[in-house]
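The chain below stands alone, shown as structure tokens; this is the form predicted on its own.
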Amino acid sequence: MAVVVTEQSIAEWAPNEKALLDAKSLLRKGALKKLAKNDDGTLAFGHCDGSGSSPYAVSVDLATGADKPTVRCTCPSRLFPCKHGLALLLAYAQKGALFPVEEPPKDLVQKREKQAAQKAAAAEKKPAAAAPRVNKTAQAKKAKEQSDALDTLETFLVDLVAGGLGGLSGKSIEAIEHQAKRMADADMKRTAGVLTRLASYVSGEWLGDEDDDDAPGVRDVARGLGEAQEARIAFTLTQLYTTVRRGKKALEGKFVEEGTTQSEADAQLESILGKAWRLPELREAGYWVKNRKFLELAHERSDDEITEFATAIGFLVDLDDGSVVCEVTSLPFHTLPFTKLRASRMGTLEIAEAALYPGDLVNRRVRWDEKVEGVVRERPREAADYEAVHRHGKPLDPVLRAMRNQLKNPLHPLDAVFLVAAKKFGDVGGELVLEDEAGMRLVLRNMNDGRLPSTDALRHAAAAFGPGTLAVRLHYDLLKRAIYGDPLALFVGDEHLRLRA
């Protein structure tokens, strides 16, 4: 069976974010030439302009019998797949149907036949049980690379902090970006992403600042670090220090014995060490649920200018146990003209089986394979579904305690979505306030991230329909050191009033 190539799978196969960005650049520049495919479409090949004197020969073999394609390129890069191979994969995912059918080069056919013969010989020579020994060796090598990367990051952080925020310079930004590349090369992509964000905070790019036109390509520290900027930088440095400390423990397998839950320990493999969970692995590890009913509370899209990815998140309430989980899909910016992010779920989802990702987060990620027949069914909502939503609305006290508990881990998000039973809404000192049955109050504010104001929408909805059960995102303000609520949707009877466009 041929490997199915999608934009999402290409992003997962990329060795690091830089290689993927470089591949996109090659595609935009038209560096790929003479693209073609064989008669059954399982072999794509062509040439790609590069730094060499002549174009590189690049190919993609989809009939590998594995879950990844075989990518070949004549360039000297040590990355696999290289940026030229990734560019061909992207081109095939977007316009592979238009590739002309040609006879593949003889050497490529020979390599394919040789690979198939080697695989068949290996299957006869070794039983399947012998494979884990090779995997353990590869895992040990990867662990050593990641341990060395964490040691380098720790030394770098000590040097960076020693100079204080006043000592940050253009060279500091270059050094941070170098560390990001170092972590990406060690397959610690999330840590690389945190470092990339740190560079943007230092340079002020997150505020929309432009590079100096007189010095293209040269970046410097933003003029006059503001309080919000300093708070973001300080928190990001805390995240990185925690990454070093917990990453080393994860590599040594000391998490569980030091009191961390097995679920949180497994989550660190993803958030720190870059493990990409596959559905069979999650099932085998016990992170699996069956026969669940979900109703979507809110659906949001965010565009990350730093990573150039668009993300759609649906916050779903489990109608049986009341937990709020999230369904996540992401796509690179350049694919959006050809592919759409998942739309909002307007009905009630009946899920036969799904993965529930590990971790001590309030909103754990849920994922299922929609390609499998019978796994998911979306039906019209019923009165009993709305009754369950209201039944799971909680008072503020346990909600705030759960939020504070999540904030104890610097690697966790600074926000989480809850269902809160609201007795009334009102304005206090010019701010919208939620009050529960016990008289406890929560100030509602819009998150400062460019989204449309939802507090105004809530004022109108509550005035027209009255109070009810509020889907609200609690978020921690680093500068104010306080928790505020960002309203997402209001449920009143059988009405679901979404407060975001």
The other form holds:
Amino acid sequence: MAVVVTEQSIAEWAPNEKALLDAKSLLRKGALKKLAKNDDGTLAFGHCDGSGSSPYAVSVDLATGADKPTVRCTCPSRLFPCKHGLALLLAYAQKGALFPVEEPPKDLVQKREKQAAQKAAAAEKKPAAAAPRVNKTAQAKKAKEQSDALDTLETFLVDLVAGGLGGLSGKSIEAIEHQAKRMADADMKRTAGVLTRLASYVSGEWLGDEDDDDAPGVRDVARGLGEAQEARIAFTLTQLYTTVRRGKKALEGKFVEEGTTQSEADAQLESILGKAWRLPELREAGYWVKNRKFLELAHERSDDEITEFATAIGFLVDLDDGSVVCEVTSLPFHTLPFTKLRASRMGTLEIAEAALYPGDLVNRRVRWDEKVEGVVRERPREAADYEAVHRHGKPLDPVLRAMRNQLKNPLHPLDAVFLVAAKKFGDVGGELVLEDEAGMRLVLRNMNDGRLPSTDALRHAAAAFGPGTLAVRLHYDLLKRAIYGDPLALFVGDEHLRLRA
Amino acid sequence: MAKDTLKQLDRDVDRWLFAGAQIARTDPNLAAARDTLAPLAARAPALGKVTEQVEKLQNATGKAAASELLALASLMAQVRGAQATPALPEASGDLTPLPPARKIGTPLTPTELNTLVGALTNAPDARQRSRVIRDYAMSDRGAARDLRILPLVIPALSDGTIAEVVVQYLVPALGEAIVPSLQRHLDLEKGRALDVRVLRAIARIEGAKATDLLREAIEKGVPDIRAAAIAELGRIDPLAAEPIAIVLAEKDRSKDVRVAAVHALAGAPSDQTLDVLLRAFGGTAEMRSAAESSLAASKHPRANERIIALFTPELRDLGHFRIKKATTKEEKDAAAKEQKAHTNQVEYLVDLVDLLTARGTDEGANLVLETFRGHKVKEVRDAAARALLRIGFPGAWEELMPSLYDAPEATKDEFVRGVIALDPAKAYDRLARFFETGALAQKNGADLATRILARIQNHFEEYEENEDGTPGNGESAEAIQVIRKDERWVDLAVAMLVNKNLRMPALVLLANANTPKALGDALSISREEGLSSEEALLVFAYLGKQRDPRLLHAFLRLLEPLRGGYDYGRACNIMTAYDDPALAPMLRSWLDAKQKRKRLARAEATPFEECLRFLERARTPASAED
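Given the form predicted on its own, corresponding form predicted in complex with its partner chain:
Whole complex next, starting from this chain.
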């Protein structure tokens, strides 16, 4: 199975902008020479003029069994792929069909065989997906630590509320941060994250307030909390309290008896008690799907300055059942110079098997083992894929019902992505409004003030292409106490108009 | 009723979290909510739960009240979620249709979009902004035709760093989709720098369709707008622009507009235009400069004849200015006036000579040659020589040569550039004579040869591209290819290594040409005593690109003339790139010997330590792969 090479995918593989620009420049200068491919077109090779005394031998192997090609070049660059490799990829994407067929150099064939042999050996060595061994003593110790941490957190929350949040001080922020550390130590990282965020709301850092206090290391409460800030603080506190209550019950194993679904109970093991699911565990627990086709609706990257994590989320629609799932990659800031977040998926994904994380969320997380050959294939999109997207577009009423269902759980996020069949778009009092077949309306408004509001892009797209199926993130505004739509992408016929920057 | 009460209770709970649990439990709103909800509890179990929790809060004291308030908040969050409704538009009424727009897709991937948006908005991590914008705008797949970047175009047009590349490349790539937005922001009467760019952008997209707008701009706009409008009109439709430009060139009150109008007449064919241009050529320096470029490009059948006719017998016979004795003020004023008029005439002649050569006709060039040979005024003769040298005029080499050796530096450079531009393939035949022994022995002979070699080596250098795709080193792409292929230049540089004056530019050329031809000579130079550190580094750079076992010893020899951390750093970079493990023990021993004699400061030793760490690293077979 050969990797599909497009100009877009090359842009994703490039280590940085300059390498890509230099590659294009090499292509324009005609630096690539003696270009050829093997008989099945999975190996392209040639020479590229560079600053060395002789041209570099550069090649691209597309039959890697993964979603990226193997690029080889004899240049001394430490970038991977180097500009010469990228130039060859660009040449192949543009004129690969015209490359003459030649016998590849022997060393390339040998390298290819060696790589295949290494993969086969690695696959053989890989132990069968055995269930993890349970260390009961360690488990009990961890449960005790978590229970203690939750007790402390509960006492802390009660103390905060007893005096009222209006009396928060710089010391309170320190205390919140201390609690966050305590939760992180007890392996409840998500709760630690919520506490860190609470500290930032209280100090005003969330709004970009700079602390101009002379004393280093001491943060103070933001002067005059705004309504939006207060709403967030109150909601975060509620989330923390709910976390304490449910966390304690989870530690006692009392989830299912309370009417919570098994799926949600398992999800809360992750969200509250910090359980890190491994793929074999998910398979064993039945959170597993097979032979699915996904099409990416939207791809977002967000940088959380508070937790110092960068996250890429691809919202994918399951072309068979219409559910919208998300593919998540999250990396700490400090690793970003060395590795890249998952890129956008421009084709249709055919997944042989994947884990679908538990939970009653609208957008469940999907994950597969990229290292297993044949698990994922990305092919060019077809008309039938777009037809399926339109078929899965729903009117507003069922969409809102699903949204309410998610909102009922205070631990769930306040937003979810849906596919909505729009009958028309228009303005009401300067606001962009979607109307469905039944005449029901949704006000479209961006969740955050980004550089490029997607509502502006939607105005243009809808005016030019007409209504269609809208991938929209419904979000509950805590201040307005109402649901708004944040447009992500518009599908009109075979057009996929991505609206987010 | 219940819904309203729940909504109010929900907001009250948030308020109480800030006010404190003690205030909450005694708040009259809490009791009122309980009273309203309690009767409904039997019908709606959810309301029963809320009522029950409200009562718990009312009855609790101390910290228990806080705990109950938190429980109530958690319950209300669930109720709030279950009752959430979509927001209503702030106004009521029917949907107003969206204003029509042109179809334009979203071909950019998130990574590409992020890069382009960064370049347009000067994001903190944005690099090479103009190059990125041009690259996307020129992409074969029309990557820049993305509706998401439309809102960024106007702000980008206000950003002086990238405005020109946006007008020239991005805006035409976006096409008509951006026109409505440009038109909305155009204010002809204000005429800010942004408006000028917007007008040019519209003209570039709409071409002939923008003619009416350009006419309106000429009529209503401020001078900058009028100048831009006539320039664009002249580019789009020279015939339509002609009558307007003729009027503007002579009657507009703004000098910038008159100059732009003269430029706009470059492609106009009428007799009237030729008259206007010739009159403009006789005007102020700026008008003459504009007229010179328009006349140089004029296709009028009588243009040559009329331009040659400007060279009147009076100008041909113009002599030096003779200073007359002046005693009275009137006499002095008259003499100053006369001198000024003479200076103007000389300047006029200098420009005329340039124009005649720029026309590129034999008749014009011969007239300039005649001027060079016989004009009485030295400035005019020099200008004629410069003009002929600039175009590499081959008709009078021997005559021009002495002028060339004595010519100013800029003229020498222009001459070399002109010869290469005239025909890069023949550049060697024309310029090699300056490297003959006799020529080098001439006064300034070595200087001229150095300039030629420096210019030629520029063609061998690795270069980045400009925004418009041309080589960033200022040479033409065609000349670069031809010169690089002409092996005689490399041979000449090898031959010049023996000449101490020309060795440095020759080494630079050879290092850039990456040729093994000079290996033997370079090794010999490395053995020479008394090499300067600059020479040593150039030999280092040349040898670093070759492969030969003898080089390792040469590297060590070349380290001796070097001084200071900077020189050592450069040498170490070359040795690191050379990456020969056999060099490591030799370099280690050299370094140890130096340090024993305490000849290296810490900063000087650091590059060697780093280089050695790299050379002495564990080498595995895998390192062969990129």
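Residue numbers count along the first chain shown, from 1. These numbers were taken from a predicted model, which means no experiment stands behind them. We call the rigid core whatever largest set of C-alpha positions still superposes within 1.5 Å between the two forms.
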Establish whether a shift of 2 Å or more occurs at the C-alpha of G466 between these two forms, with the two forms superposed on the rigid core. no
Comparing between these two forms on the rigid core, is the C-alpha shift at L26 2 Å or larger? yes
Determine, after fitting the two forms on their core, whether R283 shows a C-alpha shift of 2 Å or more between these two forms. no
